[in-house]
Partner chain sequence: MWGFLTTITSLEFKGGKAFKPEEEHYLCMHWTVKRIFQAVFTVYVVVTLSFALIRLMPGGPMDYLRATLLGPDQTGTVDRERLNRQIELYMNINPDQPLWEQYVQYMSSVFTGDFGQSIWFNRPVAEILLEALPWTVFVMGIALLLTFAINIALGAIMAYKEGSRFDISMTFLSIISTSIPFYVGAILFLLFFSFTWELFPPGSRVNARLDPWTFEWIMSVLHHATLPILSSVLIGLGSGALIMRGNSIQVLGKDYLRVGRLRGLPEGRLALRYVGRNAVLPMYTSLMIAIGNVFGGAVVLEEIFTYPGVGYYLFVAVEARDYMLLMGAFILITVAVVVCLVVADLTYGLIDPRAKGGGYDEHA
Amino acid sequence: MSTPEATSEQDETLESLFEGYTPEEQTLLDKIQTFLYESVYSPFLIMWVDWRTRVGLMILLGFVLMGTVGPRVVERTYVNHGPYTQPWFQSMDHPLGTDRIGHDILSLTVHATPAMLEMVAGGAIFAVVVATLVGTVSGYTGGKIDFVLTTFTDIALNIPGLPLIIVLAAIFEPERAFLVGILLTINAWAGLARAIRSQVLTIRQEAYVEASFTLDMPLSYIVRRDILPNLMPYILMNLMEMARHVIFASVALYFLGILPFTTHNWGIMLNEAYQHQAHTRLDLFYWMAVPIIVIGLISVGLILVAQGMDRVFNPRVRARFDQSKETSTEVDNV
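Atomic model of the given sequence only [the form predicted in complex with the partner chain]:
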């Protein structure tokens, strides 16, 4: 790397101009503190301020606990664990009732959570990473790479998702939870990739991107600092959307018996209830209701957090946050 062709003489004039300015040198500890404050503490507080995100975060946190701590606390159920088809809220032993062969429904629900979370994480992260990569590369580079990627994306976009998943599931019969997750988002990334591409196309026309380019900043800097932060709210919102998509699709396919039964999960619970005609009898309604409510709850949590994502990355909100920290007396002045 050669140094710029500025003469040392000019540097001297500059330095003489700025004498008398001695900002304090930051220690490593200061830097770590600043980092933690700016990247962890303040985003969290910004999200926490909004009631929707607060509720959403609490719901999601609840599910994470259910998936990690839950199986250790709740006993794994077995056949003849309780009476057959006992409705919910009848006994303390089986608060959510039992199924046809005496499984405790609460235990089934809790023990299904780890696999569900693994599947959701696998699918959502796969889709978002692929979409961001394809969209950014395609939008920023242009030319032949763009053409190939766009054609690929368009084809993936045009194939109807669920039928494709069903065909692939019928043939490959995947069992590992995160593989199921990836299968469920096998072409769901395409729409996001296309949206990201067109946003990148717009952002790279922005003057500040051109300014970074003019300063010969490396591409990694431009992408990391100038382009991605603008997309982050959008990407994270879509991460939540994808998570919802994975949950809905997986439950649908387990429910319909397309995916091979492995460990218990919410879709299989629904399937068993369905197989036993729970959808034709009101007195068996609780059997289906439990997984449905669980799915609805996690979905609401994801939607609420997605809505709050925008705020974390909005510089206006962040600036207001900084100011309210400095002058905590005047919160509503901006």
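Positions refer to the first chain, counted from 1. Because the structure is a prediction, the values reported are computed rather than measured. Between two forms, the rigid core is the largest collection of C-alphas that superpose within 1.5 Å. First, how it differs from the form predicted on its own.
- Comparing the forms between the two forms on their rigid core, the Cα displacement of E206 stays under 2 Å.
- The rigid-core alignment places the CA of F248 less than 2 Å apart between the two forms.
Same protein, different state: after the form predicted in complex with the partner chain, show the form predicted on its own.
Since only the chain itself is given, any partners or molecules it might have are not part of what comes next.
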């Protein structure tokens, strides 16, 4: 049993150890710099090391420029804009050729890109956000909330997607590309929500999650700091996969004439080329080849970026990168 004298000596010893110590206070500028380094600069450098990510980002950046700057640079085409069915690479005025009524195929491709990007963004973000929200809350809370959300997810998962899209498109007739993207993923989120729920059920048994729960941390904190960082590689890869799903689904449904859209689309270009036997005539194959190449190229870009995303959230890669940055900083200071 400790005496009052011994306790007093221990207190004096602790005071002497921490004498002159003041916790380092970060200014707002320091916090902003730390956030930008950890959330923007460091992930970008880690991704840039991988050649797949570099190529994928350059491909996607090219499509973003084509969808934003392209329509301002490339003139919108019209009937009799050029000779009928002129093959590609025959004229600098129409480098990708023309269709049966003189539309410039390059102009059709460029001016169809903004709506496609808006469609992809709307559908992919909607599906991933809903799936992440439903799967995370359902897997972590359990009980009646889990039962209700799981039942709702199973219902959405078992509704046939194509008939549902056809019915909703006939009822609402969406004209905005953003709404068309949401329509295409109206129940595509359900499978991802089921998968995320399964992973959350495993993660919530980890010691650090139980520690946060024991400390009575709010649910929003536990989800944001303990659960979502472990799910981010899977979520981001599915974001890219969902974007590819929107591209293929929209092209297919526009090709079949199901979606009510008035402007040009890569699927509409394929439909018109198919109706004029471009898939069987070698002299008209360029008409169908251009949208096929564009669709394939953006899909490859999304796949490469998705593969590179795993490096960003890999703890070992982040640790090696931070260690190398600290070493180089020490060398510079010497």
